[in-house]
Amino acid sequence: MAGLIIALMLTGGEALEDLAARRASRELDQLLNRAPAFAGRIDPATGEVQRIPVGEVSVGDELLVRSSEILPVDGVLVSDHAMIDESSVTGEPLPVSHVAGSALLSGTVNGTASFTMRAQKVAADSNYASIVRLVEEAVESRAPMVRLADRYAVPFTIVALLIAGFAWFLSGDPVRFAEVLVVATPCPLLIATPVAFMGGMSSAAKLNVILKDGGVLEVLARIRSAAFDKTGTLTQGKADVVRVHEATRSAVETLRLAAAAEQHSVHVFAEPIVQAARQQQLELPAVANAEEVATNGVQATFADGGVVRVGKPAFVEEVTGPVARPALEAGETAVYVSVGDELAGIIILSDPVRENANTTISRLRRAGVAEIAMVTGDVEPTALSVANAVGIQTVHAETTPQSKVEIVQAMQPRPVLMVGDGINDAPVLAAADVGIAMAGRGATVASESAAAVITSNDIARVADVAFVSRRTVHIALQSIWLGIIISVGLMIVAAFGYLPAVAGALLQEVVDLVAILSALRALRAHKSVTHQSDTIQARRPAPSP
């Protein structure tokens, strides 16, 4: 009878396990189900709108996006105006107003008016597709989660056998041996961790942080050092052109040349420069080819043969020779523009520090992160002023993608976290123990190589996800111990002959249930975090409505 009940309970337990896992991954599934499936292509010849699968959209297609439709691919707005709800991708709760020419991300939702856009990427390369791909990878790689409990398995088995052996020895009754082993359930060891970790991943997803596998939670819960990229990570990356220093070309001509080259760049400074040129309605010269030189800038060759470089002083000085550097105010960065072997001019951008970068750093320190450094490709004066504003003492300026890797790998104590956004951060994000990519303006190669991706362009999520990780690991361990303690208690009761095998078989399932329910608390891990950041923000004056 007890044997039958155990068999029944095992199958029941498996069903329960499935249910728990499904409940925990629901958040991830929701993301997959929202993926846009169709697009409305406007036939260039007839002007008719055809409904085609998103996979068939090609670059350059004009697409009609109707009211409340999900944008199928990344592109630019052709119509004069559009209101778009970007909350699913960037976390920004209010609809964002766009004008003709501005960049649109797939996966965002149109407001009430329909508009026309031009596809700039095919679906597979678009923002939403890359987020979905990240999630799919995350769901597939569940293996590392179980390890947390592995170290308990052998001692637990030995303790169970010892108690059962003693019971048999003392009572002289082999049935007593069976009665003890019936309540020695391994389920808390096997399932508490995966359930808690799926819950933790789901919690993180609710905060717009996508973890590529559960193992990330385990490492993130223990991080002791952190390195931050500057531009686009500690700073908003929503830079604005404030003025242009003229050298051999006028301010307008400098901006025009730079914007033509920057159209081909994904650097955070590319968009504001292009935008500034658009606002002055400059006609951009045709570019024959352009190349992004990571951490240096972009070089473009025009149809007429002219070569323009836009980027760091050292990059431009390679062709122009030494140039004078303008004085900058706090929060300003200079982008140098050369044409041929002459300095055309210098574009000054304001790239303000993110509002909550400072609190994020101090929350990490409070969470036990002992060493925090900045590794930036930018020049030292700008780097120091940002480091000062956010409370970072260790600064590595003018780093290359390679030296970023070396610096982060040498950081102590371990494990080390790296937070970055740009192409130049891709190698270091992969090399750190945990890499977190900021992908608020769309996923790039940085998000591909990082272990976690923040899709909401909010740096506070770095500290939030560290807290979620700690809470998740804490819940997993609690659930394991809860199961072990109840199980050992029942074994002792059974050893004295107070627990018949049938009752034991039923009770061991109750132990499993308790462990699973306890582990499911990780689904709410993000709640405690939001609360924490709320109390921190509450100390600052409330923003005006």
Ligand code: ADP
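For comparison with the form predicted together with ligand ADP, provide the form predicted alone.
There are no partners or other molecules in what follows, just the one chain.
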């Protein structure tokens, strides 16, 4: 009878583990299952709408998106207006209004009115596909802590054999040996940790954070240092031109020349400068050729032979000599413009600090992160103004991608967390112990190098996922030791002959069930984060009237 119960216990334990793992990964599975499968392509010749697999969509295709449909690929809006629910991708709770020319993200959901869009990426390269790939990697992964727990099963078994052998030796009854082994269950080691980690990854997904593998949870739980990029991370990454300081050229001429050169740049500040010139309806001179110098700026040669440099002060000072640097307020950045060997002027852009940046830094410090630094390629005055606004004392400004890597690798104490926007930060995100990329607006480059991706445009998720990680590891360890303590207690009872084999086999199943139920508490880790955030919000002083 005891043997039959043990056989039932083994198969039942596997079934419980599968059930718990499926429940723990439910949020991850939802992301996979809602991936768009079809698209309505508009035939350019006839205007008819053809229903095609999303994999057949090509760049440039015009697509019809009907009411409540999921956007199949990234693109731009062709229709005059669209109202889109972006909550599943960016975390924005309210529908977002878009006008013609607006960028649209795959995986978001159309409102009540149909619209036409033009595909800018194929399905495999679109924003939602990158999130799905991250989820698939997460579901298939096993954390290092799980493999470590597997190895603990061997010494646990040795201890169980010693207790059983000791009971047989004292009693002289071999049945006593079997009774001890029946209740010796290493299942809390083998089951509790993976179930807890899958639950923690599911909790992170509910907070719009995708972890590439379970091992990230364990490292995040021990983070002692953190480094942040500035533009697009601590700031919103949506700069506007606020003023132009004149030098040898007028403000209008400085802006006109800078915009002409910046048309050939992919830097985050290039578009605002070009947009400002267009709003003033300035006629941009023709550019014969242009070259972007990585991390410095862009140099353009105009059709009339003039050479313009736009970028960092050091880049401009190579041809002009030393230039005076203006005082900047928090969130402001200076872009220097030279014509030939003269400073034409300085364009000041304002990139506001993210609303939750200061709170996020404070929460990390309270969580035990001893060293927090800003590592940015921007100029020192801008970096210092933002750092002061968010409460960071250590600032590394005007860094290159290589120097960023060196700075993060040298940071102490370890492990080190790096947070960036995933565009120029790919090397340092990969070099850090844990790299988290802000990809709320589709910066999918982050997925290639970062260990985790925040799909909402909220920096507070950095502190949230750190809390979820610590809570998950705590629950996993609690579940392991709870199961081990109960098992050892039952083994001692069985060693003295007070626990028959049949009863022991039944109780062993109870131990496994207790360990699994304890581990499943990690599914609710995100709710503690939500409560914590609400408490912090409630404690903030009311704004002045």
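Residue numbers count along the first chain shown, from 1. Each form is matched to the other, and the largest set of C-alpha atoms that superpose within 1.5 Å is called the rigid core. Every value quoted in this text rests on a predicted model; they were computed, and no experiment measured them.
- The hinge between the rigid parts that move between these two forms is at Gly237; the other choices in Leu520, Ala476, Val416, Gly237 are more than 12 positions from any hinge.
- With both rigid parts superposed separately on C-alpha atoms, the smaller turns by 20° against the larger between these two forms.
- Once the core of the two forms is superposed, the Cα of Phe315 has moved 4.9 Å between these two forms.
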